[in-house]
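In the block that follows, a single chain appears as structure tokens, in the form predicted on its own.
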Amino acid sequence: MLKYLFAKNEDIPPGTTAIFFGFSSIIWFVIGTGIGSFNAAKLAFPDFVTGYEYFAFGKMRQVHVLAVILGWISMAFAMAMTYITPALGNTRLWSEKLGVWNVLIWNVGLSLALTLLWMGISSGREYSDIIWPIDLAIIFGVLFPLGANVWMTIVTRRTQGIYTTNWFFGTGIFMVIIVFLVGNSPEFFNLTGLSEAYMTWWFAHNVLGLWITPVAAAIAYYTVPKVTGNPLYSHRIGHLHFWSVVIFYSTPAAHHLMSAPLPEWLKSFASVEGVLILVPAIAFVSNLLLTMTGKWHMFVENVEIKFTITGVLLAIPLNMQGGFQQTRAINWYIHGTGWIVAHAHLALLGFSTFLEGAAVYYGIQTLLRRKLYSLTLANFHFWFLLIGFCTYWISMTIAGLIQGAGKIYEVPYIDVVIAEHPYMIARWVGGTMVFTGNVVWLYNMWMTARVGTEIPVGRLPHELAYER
């Protein structure tokens, strides 16, 4: 990387930025899930590593969350954007040099931010735990440069029109910048009390709704047609998905604070909009599944399609569950329970991760023009990720229902803890399987870069699809 920092832009090979982002994302995924496995072990076995301040759950939990969101998920998005946007525009990335600097600053900045969190230097607000100077560094040193590269690549494209994926990419970066600026206003302007609580959850919800969900979907809009060779089933449905995400997913987020003294109309508005996220969800899932017509054999044979379609299918329970969890009839029962934790992991570790995983698998092979080192290891990764995630998701959903019943029927707290303990162990097992699969993935991609068989022109996965 260092040799490219001060090189001329034209001397940097196309795809360099995407490759660095891809490997960075995998490394952060290993780190994030490793810490998650450690944290789960502390919940399953209360005497596990005690007496050390810096290994306390309270210090490590937010490090795990933000390592996954800002490290794995967001860097995988950056990898996809810096590869797919130029590919769709039949052009080069606007500035590979800016991209390489972007990768360096992102990795250094995130390492510093998480180190400070580990030391206990935090804003104290969930999901926006990072202190405001680093928030500003993220906005102007990470997101704006990425946005400039993507936006200018779209502007300088050599194709007519803008494909659905680039609509989501360009708008997603713009929206997440707004979310960071507005969502961190409690710290920028010293807001307190109910205003602080409301803006905290507005940030938390819209990082998912206006960044993670739409950008992950954008990847699928590219991967499925590209690898299968089928055209997207309907561009109109894709545009319906895009605009309904902008309208319905940017909810007021008051459903996170149903018991707070917020205006009743605001909470009702949030609930209704929460259910209406089924509109973009149905549009997305139906469009992608119909695009697979005639190519379903690739769901078994092709790693990228296996990951992508699994992510698409997980969007069904994600949006059904998310929409109805926001209604008053259900929210009162499950609020503050492990079911919310299960739902968050369904979004981040399920739906989003499988779509990003496909992008990283496909992008690295394509940019390096190297065959995957081991298909067996890739399948091992897929099944460990899927089984581990499902074990986690199901066990935490059951634990959440136990907690909800205990809360409503005023069961003594210690009895609830005892009742949910087996599911905490299952949570740890599932999380550890995910971590193990990711370690194998990192090794597989590293070996792909080093010794993978070089792919001749015309023999990439999507090129082979057209021969069928």
Second form
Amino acid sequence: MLKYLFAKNEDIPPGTTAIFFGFSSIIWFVIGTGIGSFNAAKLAFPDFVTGYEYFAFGKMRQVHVLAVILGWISMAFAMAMTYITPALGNTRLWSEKLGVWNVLIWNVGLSLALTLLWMGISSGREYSDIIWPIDLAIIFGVLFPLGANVWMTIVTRRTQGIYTTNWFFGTGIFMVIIVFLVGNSPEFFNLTGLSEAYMTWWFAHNVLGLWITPVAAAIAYYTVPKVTGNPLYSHRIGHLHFWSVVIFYSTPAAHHLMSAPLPEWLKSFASVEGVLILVPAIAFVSNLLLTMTGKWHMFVENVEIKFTITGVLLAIPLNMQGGFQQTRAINWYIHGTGWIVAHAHLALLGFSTFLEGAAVYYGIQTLLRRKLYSLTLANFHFWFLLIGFCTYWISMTIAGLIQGAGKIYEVPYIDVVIAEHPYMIARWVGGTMVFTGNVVWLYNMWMTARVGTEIPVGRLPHELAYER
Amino acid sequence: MGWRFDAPLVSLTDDAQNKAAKELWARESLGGIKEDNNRLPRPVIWLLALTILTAFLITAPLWGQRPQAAIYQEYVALMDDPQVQSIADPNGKVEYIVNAVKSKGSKYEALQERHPVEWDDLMLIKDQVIELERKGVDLEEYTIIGPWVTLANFEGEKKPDGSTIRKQPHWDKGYTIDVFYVIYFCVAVVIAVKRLPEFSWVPTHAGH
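One more: the block was the form predicted on its own; return the form predicted together with the partner chain.
Then the entire complex follows, led off by the chain already shown.
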């Protein structure tokens, strides 16, 4: 990497930024899920690693969350953006040099931010835990350079039209900058009380709704038509999806605070909008599944399609849960329980991770022009990820329902802890399977880069998957 | 930007612009990706309509609410009635009370039917309801959770005396804003989509 930092832009091979982002994202995924597995072990076995301040759950929880969001997910997005955006515009990335610096600053900055969190230096607000100087560094040192590269690549494209994926990429990076600027305003302007609570959850909601969800969906809009060779089923439904994300996802933040003393009309407004999150979900899922027409065999045979369609299918329970769990009728029961933890993992580890996984698999093979080192290991990764995730999701959902019952009927806390203990062990087993799968994935991609069979000019990696 | 308004549900774009869009659509390669021009399938349109309807219905406080203490106030008042006391069977006592309240007519009739109780339930809440009546509080702000009568876990607007309303609204300006929001959204998306070539036109993907 160092030789590219000070090289001329035209001397840096196309795709360099994306490859660095791709490997960085996998490494952060291994780190993030490793810490997640460690944290889950502490919940399953209370005597596991006690007596050390820096291994306390309270210090490690947010390190896990932000390593996964800003390390794995966001860097996988950056990888996808820096190779898909130019590909869709029949051009090169606007500046590979800016991209390489972006990778370096992102990795160094995130390491610093997570170290501070680990030391207990935190804003104390969930999801926006990072302190404000680092938030500003993320906005201007990480997100804005990425945005500049994406926007300028779209501006300098060699096509007249802009494909659906690039609408989401260009808008997603713009919106996440706004989310960071506005969502961290309690720290910038020392807001407290309800204002702080509302802005905290506006940030948390919209990091999901205006960054992770639309950008993950954008990747699927590229992967499915590209790998299957089918045309995207409907450009028109793409419009419906895009505008409904922008309109309906940006408004329901108050549904995270249904029992708080916010104005009641704001909660009513947010709750209706919360259900309407199903509108983009229906548009997205129907468009992608209809694009698969005639190519469903690839769901079994092809690694990228297997990952992508699994992610698309997981969008159905994700949005059904998300749409309805925030209504007053249901929220009183599951609020503040493991159900929410399960739902968050359905969004980040289920829906979005499978879509990003496909992008990283496809991108690294395409950019390095090397065939996947081992299809068997890729399938191992897929099944460990899927079974591990499902184990986690189901066990935490059940634990959440137990906690909900305990909360409503005022069951003594220790009795609830005992009742949910088996599910905490299942959570640890599921999380550890995900971590194991990711270690295998890192090995597989590393070996792909080093010894993968070269792909002949004019062929695509997925066309060669079964050829020896 | 050529507009036409003679057939708004078919196309909002004039023929020249439609022709240019079709030519571009067929000619241009976006990194090897092709796009079709299919309409939203009818079942999906119905699903979206159902979603919008559901969004309003399910968020209004029709479903899933715990029973308010107020709906049992009339039941509790009849528990010490000599005629009730003279009935030995607990089920018979409740049946008598329910019929007596129903025959008199109660504004809580629908909620009473939705939240039936047994004699043992009434025995558990009786003293608590009487105590709250003595304090003069609004029993619609109290809910029954198992054996307890507790202040509802609901925080509404402030009353003039500074206390908080504990009753869920059936309608407020949040819903009104939503009605307009959804209408604006639907109109805007229909305009965006009707600016495209009509869905009966199938792109050829020539040159891909």
